[in-house]
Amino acid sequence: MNRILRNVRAKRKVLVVEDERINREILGNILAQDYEVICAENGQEAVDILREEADSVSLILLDLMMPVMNGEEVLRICREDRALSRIPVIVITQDEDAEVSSIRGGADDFIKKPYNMPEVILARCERIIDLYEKKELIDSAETDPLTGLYTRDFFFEYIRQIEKYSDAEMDAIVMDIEHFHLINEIHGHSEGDQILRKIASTITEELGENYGIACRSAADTFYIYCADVSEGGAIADRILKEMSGVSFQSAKIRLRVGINKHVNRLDPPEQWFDHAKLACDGLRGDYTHQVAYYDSAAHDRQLYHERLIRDMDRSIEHKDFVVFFQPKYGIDGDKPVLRSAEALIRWKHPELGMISPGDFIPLFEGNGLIQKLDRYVWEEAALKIAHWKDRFGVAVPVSVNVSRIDIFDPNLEDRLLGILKKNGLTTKDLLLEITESAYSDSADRLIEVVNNLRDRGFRIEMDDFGSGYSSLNMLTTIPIDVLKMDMKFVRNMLKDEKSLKLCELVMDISRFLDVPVVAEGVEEQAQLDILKSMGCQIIQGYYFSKPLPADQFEELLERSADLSAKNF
């Protein structure tokens, strides 16, 4: 491979340094068929060249004994220097005793005169310049050459390398700057690129003999490993103090940082440092922050409503969601007569079982998803009221749910009738509930919907009447059918003296609009005496049924003693 390498590129340059002419001639006709010669005759001659071409030289054979300068002088100089560093010296003298002083001194490897072994001397020349040459390519992999930090990939393989002998409490840390790319556009890149290197350099300076390890992971990203939690805070904290002291041209920076504490070694390290920067990210736009630590239940909580967003439309598909039923009785009589029913949406997810309708039904109203859910209990409900209504002969309106993202649909009208009329159910079959909070929401939109709505026939319900303060301004332009009262104030009731004149409230309401009120979360035999008393009409809740999955409330149908369509 070297040869290979060798025949297609200019010789590399070695600088013999010797006093005595006829050594010098010696060495350069031995090295002149593999290398190009440049000679110096005395250490101040030879630092002169390196200074003028460093960069072009490959090998230094240096003499010990000159005027002038001296061999050890020379090396001091070579050793200091990080850009004369980098080449090689072998040494070259008669003093055999000057081996290990010149090792000591930062030489490579010694060549004792008289030069009568040339074969040796070049072998000597090729395995150091090859082994110079190597360790260039890894230090070229192993450090960013902006920041002269490790680079992510040998940042990784350090730490493998590492994790095999300790097993200290350890923080994974990502540093990141906030909109660098603005910066790179408005003040340039080489602003952006002091800025990088005042970053790094103050990691480093930060890191200093303290046990941890820093890279640069991509263009405006830091990653750090360092021991102990609080060190890791610590750290943080002085490098956001450090920079924030710091002024540059025109640029204001700001470092988001995320960290994840003590980091768990079941993970491969990639991990830690992703939980590191999901930390990290979620400070993005917010200016009263720059430190957030990773949250292992929080994430896992994120992981698990991707899991049901990805699961949504399969369990839709496979019928995973299960229309419940619970039981809405009338009042107003000698005794509760059941009236109509809500319609309520379960998860039986075929891989985590029952899931809680309080994970995804906020879920799925934050993303848009809900439309999906409420069309399929809209469909899934027509189909049983259908069916009870061929089996019992009456139809049992039921109420379904639509939510402001439905609100926006065009074709929500058309939609709903079409179900109907697939069905052979009327407008009065299907109940359309309207959360209060959807009557903040676009208010000109809400009204013609729920006035076109209920042109076409359909009644309409406000939900949670009572949980926000929108609802009694809308009250005033928006038409509807039902009050629902929000089951808190019942809850509460029989306890909060508020409570209680909140329920008295909402009736007053319901008096002046001349509208049923619906009693949510009904359990106690006291809650019901007191509604009763104060006029409202229905009763919701788990006195009389908790939400019922569709066979049981058939079941409940069959033994209703008075079921006719009187009731509905």
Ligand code: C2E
Given for the second form:
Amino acid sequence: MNRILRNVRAKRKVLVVEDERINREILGNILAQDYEVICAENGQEAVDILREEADSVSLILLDLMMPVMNGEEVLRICREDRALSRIPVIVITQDEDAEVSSIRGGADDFIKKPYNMPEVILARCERIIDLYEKKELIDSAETDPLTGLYTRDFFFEYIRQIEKYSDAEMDAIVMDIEHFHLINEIHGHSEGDQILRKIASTITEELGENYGIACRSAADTFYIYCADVSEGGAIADRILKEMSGVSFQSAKIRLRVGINKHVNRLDPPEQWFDHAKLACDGLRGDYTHQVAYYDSAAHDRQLYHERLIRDMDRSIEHKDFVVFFQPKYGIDGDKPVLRSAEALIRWKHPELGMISPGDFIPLFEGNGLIQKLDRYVWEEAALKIAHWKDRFGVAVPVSVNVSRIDIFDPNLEDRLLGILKKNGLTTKDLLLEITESAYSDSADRLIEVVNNLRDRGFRIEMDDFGSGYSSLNMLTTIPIDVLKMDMKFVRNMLKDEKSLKLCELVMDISRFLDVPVVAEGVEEQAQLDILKSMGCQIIQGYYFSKPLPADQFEELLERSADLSAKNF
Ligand code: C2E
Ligand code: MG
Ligand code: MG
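Since the one above is the form predicted on its own, can you give the form predicted in complex with this ligand too?
Next comes the full complex, and the chain you just saw is listed first.
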């Protein structure tokens, strides 16, 4: 390769450093056949030339004994300087003892004075230049030109090699810059580059003491591996501390760190770092923590959630989502009377089995998928109500849950009315439950939507009342028809005085607003008795019944005496 390059490229430049003129000339003449030769008369002159021309010099021929600065000192300077250390050095010597010490000092080869074998000298020069150029080619593939850290591929290759000899406990560390693209956009790419270089040099310094290696895996993502250090957290802390003291012209930077503690050495190294990166990504937008540890349970949860999101559409198509009905009983008379029901969704997943709404409702609320699911429930519930109306002549009103995201659907009203119309139902047949926290989130919009719905004849229940932060002032302006007391008050009313007082408070508020209260989560007679004595009119809870599949709820309707006469 080198021979070909030699023909197409200009001659390589060789620096001869020698204080004796005659020697300089002899050597210069020998080298001039193949190289462009420049000379220095002492060490200091050589260093000055090198600082100017480091990039273009391919080889240094260095005498050891010189005035001003000797050859050993030049060698030391070259080896400590990153730009100069890429130039090979051949020491010129008369003294055999000096050979060993100069090779130890970083020389690559030596040539003996006097110069009586020109061919040998040329051959040695060529070989050394060749070796260095090949090494440089490899270096450029293995390191990132911007930061000098390893490239990702070489990083993992080296880990595999080191791992053959290592079995100590080890943490994988991933480091990343919050909003790095913004720094680039706002402050310019050169500022961005400067930041990346500073982080890389800080990491390198820290690793120097721990024999670790690092790479820049992507634009602003750094991977750190220390085979013998189990305290990844301490390494990360030191790097963060060092970086916190650094300021860049105008950019404020914030680093995040993900650590996969005690990696499982049976897994491939890429996976150790994928997991550390997951922890790191989890910190996005979290301004209270800079370091997060990978947690396999959290990871499993994330995978599970991704699976649920992936499977939702198919499950809707296949009707794997099933609507259950939980009866609500009026308790204001002598005997409890079935008044209405709440439609509650269940997911009979074909592979994962029964999944509770607590596992997927908050997930789908978070990403907007809930809208699709809610519509499905409304339609399924409407179908059943119509069927029962057909069969029994009267229909129990069924309440459905309306998520806060539905409130922002401009077609909400039309959608609901469309479903009713399709099934021959009216707004009296379908009650709407809206959770209290939706009211406090977006009060104005909600009040407007709810007012419109009520104008069309819908009745609105405020769900989970007491769990949100409605102000008393807001409650007076809010249009609602029923309060559903948050279940935790009922759950604790027999256990602590405070919950009992809160139940009373909700009852007072309902009297003030002149609306009935539904108490959810009633499981025991004692709870029912107290609620009844407080004036609560409607109960929903396991005491009467768990949520039932449609056919069992239908049996319940059938058993309910004198159904046709009942005024729902
Ligand atoms: P929620 O709307 O407040 O529904 C009441 C929850 O309390 C139901 O849980 C019901 O099974 C449970 N429950 C009723 N009585 C008792 C009792 O005596 N003891 C106990 N321990 N629990 C009782 P579920 O079905 O697991 O639903 C949980 C939540 O998921 C619901 O709370 C609702 O917020 C949401 N959800 C359920 N179905 C849907 C739906 O179709 N759409 C939307 N957006 N949310 C739904
Ligand atoms: Mg509800
Ligand atoms: Mg509720």
